[in-house]
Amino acid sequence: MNVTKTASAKIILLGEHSVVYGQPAIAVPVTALRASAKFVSGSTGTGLRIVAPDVEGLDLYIASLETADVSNPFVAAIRLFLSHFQIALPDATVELRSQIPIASGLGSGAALTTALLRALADVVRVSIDPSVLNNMVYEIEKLFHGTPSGIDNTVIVYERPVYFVRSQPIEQLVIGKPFRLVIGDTGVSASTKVAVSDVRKLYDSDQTEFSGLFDEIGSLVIAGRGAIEHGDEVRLGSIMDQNHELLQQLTVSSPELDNLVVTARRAGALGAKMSGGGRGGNMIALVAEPLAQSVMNALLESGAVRIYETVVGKD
């Protein structure tokens, strides 16, 4: 038996960090970048071996669920899944692979967990509802990020653009006109967990000021949704620029991110901003197709270590 399942990356378009405090956010899948989980049965004798060459060369063995080290997110995911369905640990090896850079705001942890649990469901022959899978991946995201918003697991499990408000039903975005994003990777790894914790400290130090700032970001997200639904790229680009300025006030941008944002705008992007936890990772630029290559070239010349491109709303 040989089973392989995959899951896409994601990028937050608008609303990162404020989404943790009840504000809306918009995220979209990056379908060209994927994580995969490949199960091969009967190769360990008794128990489950997890091999993840792209995750710091991870190689570990689970002899039993009772003694499993659940501080590892992938072990915790397997235990949560099997306990939920009351199924014994399978005898197998699973290899996790990912094209998604770690600690870059593209949802590598959620994508790997989603692929892992999708494949495990096939191996043990159970059907898992997307809402149940989403809840499981969210629980594991807590190990990766501490107090996650839930947006990573939601957009990755459902693999569609979403308008997300914590503890409210998922809303699929209506895309008035497909739009193109160029993603520039700074090459700087940064912990989302640390960034989220630092923002929490700022909020605790002055709740009035930072609640107001979160409200401003939330208003931009609502306006951004309207721009997306009406196909107004110019308006969306301006909203992205404003969102970046507010994220700078939250201290989650960085010199490398700011440099790429300015570079993209100068090269003709309609708007640009950091995306994700910040302090490193990726920035995103909204570009018209004729200028996409020029923007990508400019970002590479300005220090981006990798460039990705995705079109949102294209069938």
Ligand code: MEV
Second form
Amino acid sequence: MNVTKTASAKIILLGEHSVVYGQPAIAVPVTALRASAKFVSGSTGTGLRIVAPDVEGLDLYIASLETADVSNPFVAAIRLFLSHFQIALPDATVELRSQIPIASGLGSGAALTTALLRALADVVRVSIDPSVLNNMVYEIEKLFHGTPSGIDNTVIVYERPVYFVRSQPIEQLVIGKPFRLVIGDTGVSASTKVAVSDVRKLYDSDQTEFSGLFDEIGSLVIAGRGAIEHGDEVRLGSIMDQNHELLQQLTVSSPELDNLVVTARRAGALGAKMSGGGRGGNMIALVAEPLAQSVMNALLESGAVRIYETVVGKD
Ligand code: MEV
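To test you: the structure above is the form predicted on its own. What is the structure of the form predicted together with the named molecule?
Time for the whole complex; same chain goes first.
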């Protein structure tokens, strides 16, 4: 039996980092960029082989759940899933593939885990509720990525725009008018875990100052939600610009990100900011359709190694 399942990338529109401290954030799926998991059953004889050519050529074999090396996130995810449902290890090979660059703020890890568990559920014939899947992917994120807020797994598992507040029920984002984002990759890989832990050190060094900064970002996110609901792109663009400045103050931007953000604005974007953990990875720009191509060209000329485009709320 062959089973293939996929999961999308994500991008944070507003509110990264402060979301870890209970402030709201907005994230959207990037549905054109996907990770996939393909199971071929009965292929190894006695266990589960995982191959992931796009993840540092990973190739490992699980002979038994008891002895499995759970220092690998995919192995940990498989064990968590099978123990939860009390199911034996299937005899199969799973191939993980991803179009989502790793360590770039696009949620490649959560997307791979989501695709893997969706496919595993099919192979062992279990119907998995999205909220259970979301909890499992979050557990893996926690094991391997420090103190995540849960926004990445949530937007990826539900594959829809979300207004997210940590530990609260997910709120669907109402999109008054579809809007277009251009995503520019600095090509610098950066660890979200390190950026999140550096922000934690800053916060511990001056809780009053940084709580104030997180509150400011939270207010921008609430205003951004209103702008999205009312289809007010000009206001949303200005809010993105302001959010970028506050992220600079949190020390999570970088010269490469700042350069692409300024480039996008000069080329006519309505607003631009870094996105995700920062220090590298991706930035996003809000663009009106007629200017999308010139913003993308400008980003490539200014050093972006990859660009993507996504329209939020078109379906
Ligand atoms: C990472 O995509 C977003 C951060 O806010 C971390 C998190 O929410 O877990 C930087």
